[in-house]
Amino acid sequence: MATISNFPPLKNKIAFITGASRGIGQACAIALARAGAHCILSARTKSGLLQTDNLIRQVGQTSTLFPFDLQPKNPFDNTIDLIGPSIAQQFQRLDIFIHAAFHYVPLTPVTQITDKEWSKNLSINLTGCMKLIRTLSPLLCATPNSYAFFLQNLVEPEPFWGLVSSIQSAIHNLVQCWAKEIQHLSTVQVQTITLPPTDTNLRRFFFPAENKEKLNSPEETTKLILALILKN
C-alpha cells in the first residue's frame, strides 16, 4: 500500500465526501486531508461537519462546510442540483467523490412497510443517490482521474431486510449504469464499495447485539478506501 510521505500524495487535490460528520465518512475526510486532499465536508448535521472540521484543523488542514440533508425541504428544493455548479465555480475540478451517507431504515416484514418508509427511503436513498451522481458527473468527467466511490453494504434477501436490500440493489445497479455510460468518455474510476463489517452508528443500529471488538475501526476501513486512490 502506497504511504504518505513529507510530500503530500494528495496535493492540490478536491475532495467530497458526504456522511462527513461521523463514521466512515469522517475517517476518510481526515484521512484525505492527512494525504494533502482539500476535503469538501457534507452531512445532514452542522455540529458533526464542525467536529471533523476541528479534527481536520488538528492534521494542519482546512476544509469547506457544505451541510445539506438529502431528504428535500420542499418538491422545489433543489440544494442537490446546486452542488456540482458550486464546486466548479469555487475550486475549477473534483478529484474524488466518497458517497458515504445512508438514511437509517428499520428492519421490518415487507407486508408491514409502511408508505412513508419507503418513500423517504426512496427519496433519501435512491434519488439522492441519482442527483448527487447527475450534478456531480460533468465535473468529475472533466477531472483527470478522478474517483466516484459508493460506500455500502450490500446485503442478501432475507427476513426483514426489503426495504435495505432493495434499496442497495438498486443504488448498486444504477452506479454500474453511470460508470458503463461515462467509461468511453472519461478517465472517471466509478466503484461501489463494499465495506468490511465496521463499528458505525449505522451497523450498532441493525446489529445492536454484535460483538464490537470483532469488526474493523472506521480508521481501519479507511486504509482500505485510501489505498485504492493512493495507488495510482
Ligand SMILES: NC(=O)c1ccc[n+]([C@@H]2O[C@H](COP(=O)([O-])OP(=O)(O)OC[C@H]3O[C@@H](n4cnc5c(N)ncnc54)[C@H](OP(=O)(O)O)[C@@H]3O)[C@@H](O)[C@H]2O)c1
The other form holds:
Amino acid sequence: MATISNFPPLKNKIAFITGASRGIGQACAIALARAGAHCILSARTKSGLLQTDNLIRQVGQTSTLFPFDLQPKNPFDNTIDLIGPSIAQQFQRLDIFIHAAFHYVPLTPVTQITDKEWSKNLSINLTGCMKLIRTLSPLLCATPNSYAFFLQNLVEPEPFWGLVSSIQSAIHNLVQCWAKEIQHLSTVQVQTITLPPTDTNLRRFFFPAENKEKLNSPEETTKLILALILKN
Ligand SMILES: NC(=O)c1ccc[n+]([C@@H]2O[C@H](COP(=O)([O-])OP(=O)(O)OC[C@H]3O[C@@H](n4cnc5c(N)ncnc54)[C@H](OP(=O)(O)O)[C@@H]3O)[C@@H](O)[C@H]2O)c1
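Now that we've seen the form predicted alone, could you pull up the form predicted together with the named molecule?
All chains and molecules follow, beginning with the one already shown.
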C-alpha cells in the first residue's frame, strides 16, 4: 500500500523496457513512469522512443533512451551483452524488466517458411531473449524484489501459426528454466504473461479485419501488468 513515504510507489526504481517505441511496451513505460520509476526505453525506432519520452515528460518524469536492434549487425556484434553492465554502471540497480519487443512476419504454412525468416525470427525473438536474460540476470538478481516480465501471445498449434507458436513456446520454456535456476538465489519475480487481445500494430497485422471495439487498449492491458508490481 502506498504511504506518504513511498509515494509515488515506484519512486527510485529503475525499469528497462524493450518494445518501448509503441503499443504495449510504450504504454507500460508511461504507466511505470507515472508510478515514479525511471524508465530506460529500448526499441529500434528513434522517433517512437522520442514520442514515448515526450509522453513520459508530460507525466513529470524523464527517461533514458536506448535505441537498439535485437537483430545483431554481424556475427561479432556483442552490443546486447553490454546492456546489463551499462545499466549497472549508470544506475547500480534494475528493479523492473519488461520484454515487449517482438518481431513478426505474415502467417504461413510450415512448408513455406523460408530459411531466412526462420533464422531471423529465431535470432531476434529467441536468441535476443536469451541474451537479454544473460546480460540482465546478474543485476536483476542483485536488486531486491525485482521483476522480469516477458509479454507473450502463447498460441495453440494451429495451421499457419507454426513460426510464431514455436518461438513463443520456446521463449516460455527458456524463461521458466531461468526462473527455476535463480529462484533460490534471488528475489526476482519472473513471469511470462499471456495478455488479452490488445489494439496494437501487432494485433492489426495478424487480424486486420477484426472488430477493434472488442480489443483492450494498450493502456487497459498495461493496468493488468502494473497491478502485478503494485500489489506488493
Ligand atoms: N497486441 C496483442 O494483442 C498482444 C497479445 C498478447 C501478447 N502480446 C505481446 O506483447 C508484446 C508487445 O506487442 P505489441 O502488441 O505491443 O506489438 P507492437 O505494437 O507491434 O510492438 C512491438 C515492439 O517490438 C519492437 N521490435 C520489433 N522488432 C524489434 C527488433 N528487431 N529490435 C528491437 N525491438 C524490436 C518494436 O519497436 P521497433 O519497431 O521500433 O523496433 C515495437 O516497439 C509482444 O511480445 C506480443 O507478443 C500482444
